[in-house]
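Here we start with a single chain on its own, the form predicted alone, put down as structure tokens.
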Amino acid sequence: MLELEVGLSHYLVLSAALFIVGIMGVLIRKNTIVILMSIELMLNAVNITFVAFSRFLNNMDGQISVFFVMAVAAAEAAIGLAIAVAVFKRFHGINIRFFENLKG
């Protein structure tokens, strides 16, 4: 019987794919919420590559910096919707051009 074993390429060509995923969404797409999804989805990515080099290092320091990625994002995502729920009140859509005006 053949058994296939996952190894560390597999985890990083995961991550690598996801976080290029994130990558397009964030440049491609104009919505606020997708473009925060895509910033969580680039996080996530990141968070399979801190584990699975952690795993095959035997070493816990990359699953330890995962709970402080996780913190971060969770942070983001919060701060980031109070941000568009504010351009939705004030501007009555959400729209990332209202965010251009932002620039200094």
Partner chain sequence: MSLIDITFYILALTTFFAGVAVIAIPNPVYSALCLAITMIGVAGLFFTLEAYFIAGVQLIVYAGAVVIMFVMVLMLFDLKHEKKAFSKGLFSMILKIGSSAVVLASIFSAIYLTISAKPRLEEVNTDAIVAAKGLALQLFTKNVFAFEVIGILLLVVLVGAIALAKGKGGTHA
The other form holds:
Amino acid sequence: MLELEVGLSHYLVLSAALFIVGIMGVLIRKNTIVILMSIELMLNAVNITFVAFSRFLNNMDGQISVFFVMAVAAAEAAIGLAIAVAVFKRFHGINIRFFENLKG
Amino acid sequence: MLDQLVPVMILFVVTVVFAGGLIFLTAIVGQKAKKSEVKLMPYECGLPGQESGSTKIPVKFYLTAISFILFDLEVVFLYPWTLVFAENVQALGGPLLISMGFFMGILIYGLIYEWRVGGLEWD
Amino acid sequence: MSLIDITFYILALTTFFAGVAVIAIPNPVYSALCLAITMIGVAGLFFTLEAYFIAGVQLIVYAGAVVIMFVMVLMLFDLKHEKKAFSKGLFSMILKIGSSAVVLASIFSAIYLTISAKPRLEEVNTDAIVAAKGLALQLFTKNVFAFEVIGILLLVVLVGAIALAKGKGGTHA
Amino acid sequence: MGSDLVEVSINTIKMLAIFLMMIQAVPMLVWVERRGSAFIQRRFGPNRVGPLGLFQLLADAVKFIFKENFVPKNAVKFLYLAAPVLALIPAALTFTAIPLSTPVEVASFELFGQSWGPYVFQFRGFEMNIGIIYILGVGSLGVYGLLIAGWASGNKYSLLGAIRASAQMISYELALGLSIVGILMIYGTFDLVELIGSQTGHLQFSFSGKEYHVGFLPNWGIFFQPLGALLFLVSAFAESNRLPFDLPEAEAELVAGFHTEYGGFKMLVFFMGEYGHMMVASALFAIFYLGGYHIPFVSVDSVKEFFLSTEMFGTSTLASLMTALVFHLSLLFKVIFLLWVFVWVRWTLPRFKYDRLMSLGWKTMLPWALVNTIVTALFIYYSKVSG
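For comparison with the form predicted alone, kindly provide the form predicted in complex with the partner chain.
Once more the chain from above appears, this time first in line as the rest of the complex follows.
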């Protein structure tokens, strides 16, 4: 099963591994900003799959969706951080448990 | 692809080895002075530093970082646009201008809003 | 084991281990720097996939803007070293690791079963500028609507971030 | 890197030579800066060691090597030592991607009983096909060196200095990116060699059908994008933390900002990084706006014919090598002039206050860069379409 010649499945295995590392990060860590970072990790894993399929199927749609995933991920990181800073100012700590008493 | 990626890696290793090696060399060759407590204190230009625990650093910087990300995305979307615009101006000039005009109009409005609301002020 | 495979394995291993380091290291500033290494590794992987323009954009947007924001904010918070960085509870920990393992196993089996023809990665050496032009042409003709929605999304995020930042004083108001 | 072993090894040696060229240029620049500032302030610069003080920098380098390697108390040892190297890497990776001159064609020749085929060697570190996007991407990584240096030296003031320096660098990176968009729109390519190629001959442009020829001006980018050139230069100053934008490391303000705790050779590596960024910025300005390695009204072939006619450089290999050197000198001359502008501005203009500096970046540079992009787009649209 294990060929050393790099093919499409190698990229998919790597992106799956990165995706799982991202999920673990969200589940395990308590610091909000590290959770945001592991979400960025998951989005990057998705980007690798997009580009790998776009390269092996010779069609540009994969790379365009990578463009949009990057834009949305950057926007999400910006807002996530703004909320984390607002919580830090109020509770002097950015542990995930402070987020339970957000209104609404 | 390879004759671009391999040189970048070689050069990265060469720079790290060169700069790191020289810094390591000075660690070996440099003077060995006795470790005096005062010398190792962080440089507070004379006044003994009051370790006041967590420092009060104005949080203004993260708003600059956020607006930088958003306008950087705008610049990044402009790069492919210039390629398409420069090449087929006759065929697609009009619709391209309108679509990018709308996109940049929104972000220029964002900049004006941030300016008016005082997001760009520095205390 | 041609040179392409060696570069792929170097980049893949650095990306994966930097990714694991992001969630493994208690001190958040170190994990932010490991995230930067992951982003640069992913940009290198895009290079091996001959998606040159996307690799450049990844370097500019992710490694050069998003992670710098993370590093700056973490340095601003100046958190003392976090002792309890990981969530407590042995049972919940086992549950979490177990569920991730199940998801991982299903993904690996899916990859192994479905990828019947194993296409090899041989160098097509497409010209980068021509590929970027093709990408850009498709971006601005077929997906123009999504492009405008991204503009509106950026405006909404900007207004939201300013509203959140209206609070007074520094980090310890 | 080419196919057979010879080509790969020659390309690697060429890349390392260009990297060493950048590292070796730093003491020369420090010498130019110290003599230049002395000239501006009507005093003698270093003139003790060697003729005109040229070996002063060699003496400094040796002195730095023997200084004590000092790590402050609450510094993070590994990152504290790694920060200068991180500050140098982006400068090194971008300088070697810049095309320095015309390619050198080597005809096939007989050596060691084997015939080596004809080669074409690019006169640059390595050939990067997305040119400017790679340079911008790696250039934006330069902020990490500052942040880690400020944070790892465990000193409150250096952390604040590092955050102020990085906030300044990212604000001016926007204006830099946008000013480049103007030039890309006119030449329509990312590759720097193509961009230089389209700046030859005399200034000519077509506006709605009619051709305009300006005989005496070279076809440089600066005449198409004067505002873009100004914006690029000013943000290049801010990117390399040069005066009047070097507030975060100004002695008076924050006690030398992020490199307060650094001394000895680590400080020299920071200088290498800063001067490296300066060289990259001036080389890019020369490529975008001053026609790169082209000499105004002299074409590459005429210089080659001239060298072919002389008997000393008769063979085609030597002739193409000499033409490459001549054109490399023309780029070098432009870069040295721009580096002199860096030094000249540093010792004449006063330093900005921090809020003025940030508001200049966000409230004047960015809007003007947006205006420049919009005007260029409309100009191209009307010049091409209604014709």
